[in-house]
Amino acid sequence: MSRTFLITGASKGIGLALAQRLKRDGHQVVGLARNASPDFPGVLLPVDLADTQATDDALKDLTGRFRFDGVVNNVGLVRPQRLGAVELPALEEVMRVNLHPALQTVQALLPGMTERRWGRIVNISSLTVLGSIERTAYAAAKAALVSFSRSWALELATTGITVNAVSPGPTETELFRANNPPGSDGERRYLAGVPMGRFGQPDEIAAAIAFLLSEEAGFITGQTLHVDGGASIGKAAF
C-alpha cells in the first residue's frame, strides 16, 4: 500500500536517503528543510524549523494539501560545547530545535491519521543518550526525543499509530562531518567506539526507520531502535 509521510531535515544526510529509499518503494514523500534540494523525490517545502510560526504555516499549508499517514522527526542541531563552556542561549536552541518541531508535526498531523486509525512517528535520536563529552545540549535534547516517542507510544497505543525512536551511531553525512572532520582527534574517538570499525552509512539508517514505517511494524510502539554498528552495546574485545 503507498502511503505518504513528512519528513523533517529532509534534503541531505538520513532524511534525504529516507525519502529515497521510501519513494523507491512506492510511498509519497513531502520534505521539510531550509534549502531545496535536486535530489529530493517529492515535494520539498523550504522553511527554517527554528522558526515556530514559519513551521505552523508550513504545516498548515501541507496537512491541507496532503493526507500524511506519518512523520519522522529528523531535524537535528548539534552545537558543540564542553560543560564549562556551555551557554545556556545555546542549549535553549538545541533543545528547540529538536524538540519543538517534533511536537508541531506530530500535533498538525495527529487528528488525520487518528481519524484514519493508521500512523507512524519516528523520532530520531542518538548514541550520544548514553553519554558523550561536548554533548550536554544535544544528548539531553536527542534523550527527551526518545522519551517523547515512549510518552505518545502510551497515549495512542490504542488509536492504530505507532511512536518509535531510531538511534543512530556515527553516521557519515554532512553533519556528522561538520563535527568530525576527516583526520579529527572527533572521527577517531568515535571509530574507535563502534566495534564494527567504521562509520553507518544514511541508507543504512534509512532502512531501519523506514521499516518503523512500514504495514509489517504494527505491533512495535515505544521502541528505541538502535542502529550504530554494536557503538551501544560496548567495546569490542579485541
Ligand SMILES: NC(=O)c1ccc[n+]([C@@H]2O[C@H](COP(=O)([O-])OP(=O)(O)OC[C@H]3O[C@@H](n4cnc5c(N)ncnc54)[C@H](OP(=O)(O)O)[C@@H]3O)[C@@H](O)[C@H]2O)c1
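Alternative state: the form predicted on its own, after the form predicted in complex with this ligand:
Just this one chain is shown here; partners and other molecules are left out.
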C-alpha cells in the first residue's frame, strides 16, 4: 500500500536518502528543509525549522494538501562546545531546533493519523546520547527525542500509531566528510569507536527507518534502534 510520509531535514544526508528509498518503494514523500534540493523525489517545502511560526504555517499548508501516514523527525543542529565553554544561547538553540519541530510535526499530523487508526512516527536520535565530548547540548536534545518516543508510544499504544527512534552511528554524509576528510584525525577517532571498522552509509540508516515506517513493523513501538556498526555495544576485540 502506498503511504504519504513527511520528513524534516529532508534536503540532504539521511533525510534525502530516506526520501529516495521511500519513493522507490512506491510511497509519496513530502519534505521540510531550509534549502531546496534538485534531487528530492517529492514535494519539498523550504522552511526554517528554527522559526516556530514559519514551521506552524508550513505544517498547516501541508496538512491541508496531504493525508499523512507518518513523520520522520530528522532535522538536527550541532553546536560543539567543551563543558567550560557551553553558552546558554547555544544550548537553547540546539534544544529548540532538535525538539520543537518534532513536537510541532507530530501535533499537526496526529489528528489525521488518529482518525485513520494508522500512523508511524520515527525520531532520529544519535549515538552521542551514550556519551561524547563537546556534545553537551546535542546529546541532551537527542536523548530527549528518545524520551519523547517512549512517552508518545505509551500514549498512542491503542491508536494504531507506533513511535520509535533510530540512533545512527558515524554516517558518511557530505557534511560528515567535510568535517572528517579521509586520513584525518577525526576519521581515525570515529573509526576507532566502530567495531565494524567502517562508517555507515545514509541508505543503510534509511533502510532501518523505512522498516519502522512499514506495515510489518506494526508491533514495534517505544524502541530505539541503534544503527551504528556495533558502536553502542563496545569496542571490537582485536
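Positions refer to the first chain, counted from 1. Definition used throughout: the rigid core is the maximal C-alpha set that superposes within 1.5 Å between two forms. In this text the structure is predicted, and so the values were computed from the model without any measurement.
With the core superposed, E187 shows a C-alpha displacement of at least 2 Å between the two forms.
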